[in-house]
Every structure is written in C-alpha cells, then in structure tokens.
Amino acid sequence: MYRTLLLSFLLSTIWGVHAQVPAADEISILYIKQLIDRPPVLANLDAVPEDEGTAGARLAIQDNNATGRFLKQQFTVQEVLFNASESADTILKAVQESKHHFVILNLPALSLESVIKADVGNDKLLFNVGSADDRFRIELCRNNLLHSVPSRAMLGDALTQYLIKKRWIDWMLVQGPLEGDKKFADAMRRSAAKFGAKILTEKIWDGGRDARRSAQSEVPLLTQGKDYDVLIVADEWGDFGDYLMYRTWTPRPVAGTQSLFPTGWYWTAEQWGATQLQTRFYKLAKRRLGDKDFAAWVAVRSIGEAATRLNSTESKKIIDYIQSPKFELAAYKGRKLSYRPWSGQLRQPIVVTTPKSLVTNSPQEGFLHQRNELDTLGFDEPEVHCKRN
C-alpha cells in the first residue's frame, strides 16, 4: 500500500517539477530524495524517520523566509520523493527538466553518481546531502556540486584526532560484511596512517552470528588478540556494533560507528545556540534533529544566506557567491562554515559523541593547518585527484 501511494505521488509530482517557474522575487529550491532499501539488522530500536533530511530542508525554508521577508525575498521548496526501485535515469530526468537553479540531492551513492556524470545544465547548483562517499570529493568533483554532508574521511579524522589526544593509539578493528562497513573501515585505516595510530589486529564480523543471543560467548572470542587501547567498529547499518560494548575479551572502550562515534550533527550538541536550533526543529518535525536533517538545513540555509548578503534573488550571483572565499555560514557549531574550492566539501566541525552524551568536537586543539584548521578533517587539496576549477 505504501509503495503504491509513493509511486502515485512520484508520478504526479515529478512531471510538475519543470512546470513550476519561480517568480522574479522568489527562490524556489528542488529537493530530491530517494528511499533506500535497508538491510535487516539485529537491532531495530531506532527507526529511520520517513522525513529524514526533508524536515531539515523545511526548517531552513522557514528560517530563510524569516529573514527574507524584510528584503521582499520568498523561498519555497519543491519536494520529489523516489522509491528505492526507481532508476537513476528517472531521477536524472527530473533534475534535467527542472527549471530550478538550486537542487538538493538526498540520494544513495549510485544514483548521485548517475546524476552528476550527466549534463544537468551549467545554471544549476547541486548540493549532496545524502552520500558520505569519499570518491565524490577526490575523484568525481564537479564545478556545480557541493557537499554539506561530511565525508567518511572527515568522520574518521574527527574520531582519530580525539583518540590520539587521549593517547589511545593502538587499535583493534572489527569490520562488518557490507560495502559501507568496508568504506568506513578504509576511512579509519587512512586516518590511522595520517595521524600515527596503529591497527594491531583486524577482524571481520561475518554476519552469521545472532549477537542478541550469542554476544556473551562470541564477542570475547572475536576480540582476543594483541593488547590494544580501543576497539574500532565499522558497522554503518547498526547490525552488530552495539553488542560489542562491555563484552570484549579485554576491558577496552569501543568507538567507530557505535558507542563513541563521529557525526555531522547529533541531539547531544548544546553549545553555540544549538539548543535553539533543536527546539525549533522539534516543534516542526516532532523528533530530534539528525545528521541528514542538518546537512539539508545547511544546504538550504547556504542559499538563503547568500541571497541575504547580496540582497538579490539572481541565481548566478548566488551560485558564484556561495562558492567564493567571501561566503561564510553561521550554523550553531562555533565556527563559520564555508565550502572548499578544490572539492566542494563543506568545512565544518564534527561532533564526537556517545548515544546520550557529547564528548567533544573536532578538530582537536593542537592539530594545525596552514590555512584553516577545519581542513585537517578529510582530504586536503594536495590529496584530491580532481579539480573543480
């Protein structure tokens, strides 16, 4: 029933996207989301909200209009929702036929790749708010593509900096069987080499154990090995990582995708006005603000901030300004955020938190950079194989 209604909504919405031409004083933003077929996992305690990401864009529209009304600017968002089974060609067609100059893409990696490899027009600015894949920042750069969601490399570096600061240098790495688990593990290996940590032992969780029933016996056996300071887990879908804590052979902390984890945003953030943002979001969505919501909020707010600073709704001026060294965005993180010119990645502090307590924000003090300390997180300019300009 749900899929039937979703497909009906898709067909009725998608062909209307190109027909809606914004008024001269209106900035209309296209928000495209594709649902993801999530694999079954052992722990289903935290259901993914149906409006994940979308609610963040809606809040940003409200925020933009709160300021824009003084300048006679009006912001709107056109939402298009795709089923997980829809082809990338269908999504691409929606982008190409749209008259919108600003497009927010909450897509899995394969669909995002299909869109950015095609010609969608030089007058469009695309924001990736859904995919953390590093290759979009180092191999598949595009002049019209920005990333408000952190890359896996940024997340890995943020966590590693804190572990190095704590002198937890020797690691055991436990990796899940899925592709995302491998990519997160690769990010942690890269970060370890970058900052001087050592991975003494690596193990693979083969997916064949029912951790709910066998964790007490299986986890101690899995985690035996050379003595280490911290257990790093790579389990992006949350299949087994939560069952490692307090069950390891040696009493050690757990970090990575579970226990102590890095993220673009989490509800434990309270400093720099974050509580005010979270209160407004809860009033709108009746739930807590998540990392995908924050990425979408930042993308839409970037457009609004540029329009306000320029006192203009001219799309080309806004696009050029967002990608210029002059652009900065205040986003409740204690630092002004901006986009890296070489990869389009948003510079931002990364939250390092447990499920109920904020531990720290990275970059950590003492990790220096010749231009911007935020560039110690993720791939720096010399490491990028593609160039946007």
Second form
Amino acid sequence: MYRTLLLSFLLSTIWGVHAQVPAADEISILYIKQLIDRPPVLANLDAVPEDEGTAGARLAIQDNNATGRFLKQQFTVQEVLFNASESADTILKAVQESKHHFVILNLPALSLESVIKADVGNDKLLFNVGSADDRFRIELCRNNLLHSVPSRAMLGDALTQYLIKKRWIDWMLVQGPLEGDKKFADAMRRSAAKFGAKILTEKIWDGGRDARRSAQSEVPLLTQGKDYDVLIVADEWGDFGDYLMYRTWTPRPVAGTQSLFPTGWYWTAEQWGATQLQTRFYKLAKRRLGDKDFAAWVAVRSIGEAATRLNSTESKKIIDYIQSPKFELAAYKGRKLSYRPWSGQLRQPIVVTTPKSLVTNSPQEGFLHQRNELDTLGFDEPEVHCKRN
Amino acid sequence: MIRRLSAAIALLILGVLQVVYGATAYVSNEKDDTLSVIDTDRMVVIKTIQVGQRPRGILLSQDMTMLYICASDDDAVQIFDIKQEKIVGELPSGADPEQFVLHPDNRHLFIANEDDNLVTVVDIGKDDVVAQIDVGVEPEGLAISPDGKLAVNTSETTNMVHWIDAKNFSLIDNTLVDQRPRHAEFESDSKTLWVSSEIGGTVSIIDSDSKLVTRTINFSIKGVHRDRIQPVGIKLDQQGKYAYVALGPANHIAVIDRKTYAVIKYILVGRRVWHMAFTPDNKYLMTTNGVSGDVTVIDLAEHKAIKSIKVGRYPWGIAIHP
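Having seen the form predicted on its own, can you show the form predicted in complex with its partner chain?
Up next: the whole complex, starting with the chain shown before.
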C-alpha cells in the first residue's frame, strides 16, 4: 500500500501540470488499476504492457488540456496502481476515501464487483475500462457506473454479424479451460442464437496438450466431425487459439479470440483519423494502442467533452451531461459514441480484424434497430434485468 | 524529306494537341504517393506523377506556376513546378502537414500540423517559418478570408474553429462546433464562414464578426443512415448561388441554396467523397472519392454526375490549373 501511494504521488507529479496554470479550473480524475496475473500461455509471443489502459488515460489528459486551455480548464489524473494480490477491500477503500468525482477503474471483474456493490457516494461517476463481463451490464448495473470497454456480448455480436453476412453460419466451437474462455464461448452461443448461426459441434481444449509440439497431430483430431463453415475459438488469454489455424482437419477459417477477432480497438484501424490517434499514442507510450488504452482514453475524453460543451468544470453538471441524450463523442470510429441509459455501456462500432489487416467494422449493414444500429451489438434494453435511473 | 515532313506534321499535331489541352486537374492519391493528372477537356488521366509520402492537401500558387503538396508522412510541403513537371523544392512545414491555405498576399502559407496541435505559417519567399500558433487537437481545415484579415483553423478532436489574426498571427477567438470539424470556407465578402462537421453530420454557418454559429444545416438522404452522412469538403460557387458539400461515406454531394440554406439536391458520386474543385469555366465540379479510387465529374448546369475517372488509391485533394 505504501508503495502504491508513493507511486501515485510520483505519477501525479509527473502528469499533473496544474502548478503551471493556477488560474484555470481543475478537473482531477482518479485512475485505479489492478494488475492481473496472466496464466502461463503457450503462445507467449506478446507481452502485456505494464501501462495497459493507463497510457490511454494519460493521452486523453493531454488531449483534454489542449482543448481546455481555450476555456481555462485544466485536467489532471492521479494514478493508483495495485498488485494482483491486493484485496478488493483495499481497492474499495481507495475509491471511497478519494475526493475525486471521476474515477476510472481498470480492474479485474472480482475487484470491480466489490467496488460497485458498495456505497461510494452519489457524487462520483465511475468508468469501467477493464472488464468485459456481461454481468456488469445486465445484472449489476448501477447509477453513475459507465462502461467504455465493450462487453463480451458486443464482441460476440460484432463477429457474428460479419459471419452471418458471409453466410458462414455452421460453426464448430472450441472452448478453453479457463473462466474467461467459458464466458466468451457463452457470448458466442448467445450471438449465434440471436442472429441465426448454428453451433454444430462443441469441443473443449483441455489444456493438457502442448500445441506447439503436437498441434500437427492434436488439432486435426480435435476438429474432425460434422462439417462446418468456421471454427470458433474461445481462448481469451491466447493459450492455444493461434495454433488452430492451418491445422484443422478440413480447410476452414478460424475466428473468435484469435485469427479473425472482434475488439474495441486494434492498430489496423486507420479511418476517421484513427491514424492520428495512434501516432499521438505511439509518441507518448512507445507502443501500439490497445483496447483498454482506448477505453480509458474514451472515459477521460468523455469528461473533457462534457466540460467543453458545458463550458464548466462543475462535476454534477458533467456527470448529468455525459449520461444525457445530448452527449456525443467523436472517437475515430466513424460514428458518434454515447452511453446506453439502460446499462451505462458505451455504444460503439467494433473492429473485426486479423493480426495484420482490418476486415470490417460492425455493426454490419442490414442489421437494423429501431433506435440506433449500434444497439444491435450487446444487450438491448428489454434484455437488461437491473435498473438505472 | 518525307521524314522531315512527317516530323513537322507530328510537331504540328503535338502543338495542336497542346492548344486543345484545356485545364489540368491534379489529384493527390493518399495511398499511392502519386498525383493523377487529368485533362479536363477530355476528362481522362494523361499522366501519373510520383510525389512524397501520403500526399493529401494540394493547392496552386496565385500565379498558377507552382503546385504545393502536403506530403504528410514526409513532414514536408513539396513544391511542384507545373511547367517542368517535377518537384523543385520543399518548404519547412512542421510535422504531419495535412491541409493548408495560401494567403491572398501569395506569400504566407498556413499549414495545419495534425500531430502537434499547431498551425505553422511559412513565408514562401523567405522559405522560413514565421509563426506557429497553438490550436486544438488535430488541426485540419484551414481558410483565409478573401479580405486577408482572418485565418481560421478547425481542430478535429477539440471541435473548435480557431480564429487567427492573419497579420500578426495571434489567436483571437474560438467557436465550438459539432463533432470533428474538417473543412472551412469563407464567403467572398469574408462575412460568413462555412464549416463541416464530419461526425456531427452538420455544416455550421458562422458570422465572422460575432464568431457565433448563426445556423446549422442538417442532411437527410433516403436509404442512407444518418450516421453515414459525414460532411467533409465544401465548395462555394463564384456566382453566389450554390454551396456544394461532400458527404463522405454517404457517397453524395449536397447542393445547398446559399440564400435559403436549404438542401435542394443530393448528387450520387463515388464512394467516400472527400474534396472538390470547379473547372475554370465553372461548368463542372470534380470530386475525389477515396474508397472507390475515382473522380466524379458533375455537370453544374444540370446538377448531374456525368462521368467517373479512375485514378490512384485513396484520392484525397484536387486542384485545377486553368
């Protein structure tokens, strides 16, 4: 804890530039991140950057301040970093004891759950930028909690719409052994039922095989059976999914968590100024922009955009405005983004991409909705059990 | 003798051809690093010229001898000599130049540096940067009032029009507009400014004195989702009658009556239409269509698309030499 506080103090000194412009009105944002212990994976080619998410918030602070100087508004972020082993209570306490009105949470689902189930006061707006768990959108939604990171349901729907458009509707599903794998597979099952794809066969990858050594013999065996159009893989941590490609019994494409995958942000996006955002991000972080960075960027930019439109730094006004129908944000995705009132989820197009080239952005043309086509992705109002007001 | 004669005839034909050649349109192809050169009488591509990386904004010098090209990924504005048909130099531009505009004094070039939140002013005569003005995030659209007094810049992520004194290069005021403002054009009397907002889906009409938005124009095309209507380029005709707005992935040009501000027609063009230019005789409007990689020619008397010309990949800017 001591180390955490020291770190946050240092970071706020580095990133907070309020000392230079005392005349401006200041909006201070609290950013809380808990590290996640990554399980050992076979395809351990890509490291998870330590500042994942955090760097996106930092860039948005820069962007907000570039706008804020015309309105005498100053934005700062205070960063607090917790180890994976830290108790959920400690994290909750950090939220409860802070005087910040805007709190960005980059937490694993368990810690996030304990924060949002507790009373953190009515004067705070919380942004979830770390958890894709659908439960926070349909069962555990609450006032003043927004999600700028897409839910698994949105990701599943985005991919499925494209597969339906291609008429690749007969699926084989291979699910990994971890909890996230099951949740992603569940999202794909739900999407299949929603849009009319069929899961003909389901298989479990039991984790006992070393796919690098034995993929050539294991994968053909695993993927034998009823013929299908596309192999859907549910492997959130990237353990084995990459090894399914080109090793299936019959020549079939792979989609899901690997090969062709849906995500909130990926560097193959270039349109609507995406290149500019990525160039700015690369200058700051010396790496590529990822989905959690983008979610944190959107959260901080939402606060900035509201402050600009209102020409005010009053937290209550900003909290109300972001959640009102007037709010819209341009965020390099070619559509106005806004938050769904029933779940607090950010409406956004989802990138469907391969590791080196963008395939499409969902929603796909032809998937219609009475209110907003973006609401064809994820849980719609009638499907949400919890109440926000 | 016969050989000489045929050579003379050939020369004669060439000469005649050169006379026949009317205006020339230059189109920057963002993903090919080339310019497509179009003969606007025959409306065909006659040449493709290699230029710097990711060329976007292009414009002609007042005396029509030079073409300036924003080579965004080379961090340079290239100078293309029209007669010699080659790049003859570079101007200091600041990083990632995307759009620019030339002051009526034919001397000061205002450049938007997208990555650095700056507008750079270059003195072309001295080949030197004379000012850098802090603006909002991702500056893009630039315009200078015809009376030479005001420069404006739109910033795509800050969502503002920044008003700059074009004489002393100081920031005067800012006007908030809809999401992602891309392009600005002044009316010839300098009193009114048109600004397109790509993601907002609107065009704002702004009074130059008060700097306030006096009117917002909305668009609606049957069968096209409103989110796909993304205004980018704006052109105002010399007669003061019509404004033309390129609507991006809606694949249409909107024709607006400048007295009533009503949209009177939508003209179907190529895919993801960016920018436009009038031919010198004001008979045609040519549009660059990014995704379909072509240029659409619109007959202005009929307000009808009459031809499409295949160019390079992702055509972006267009300038027409008389």
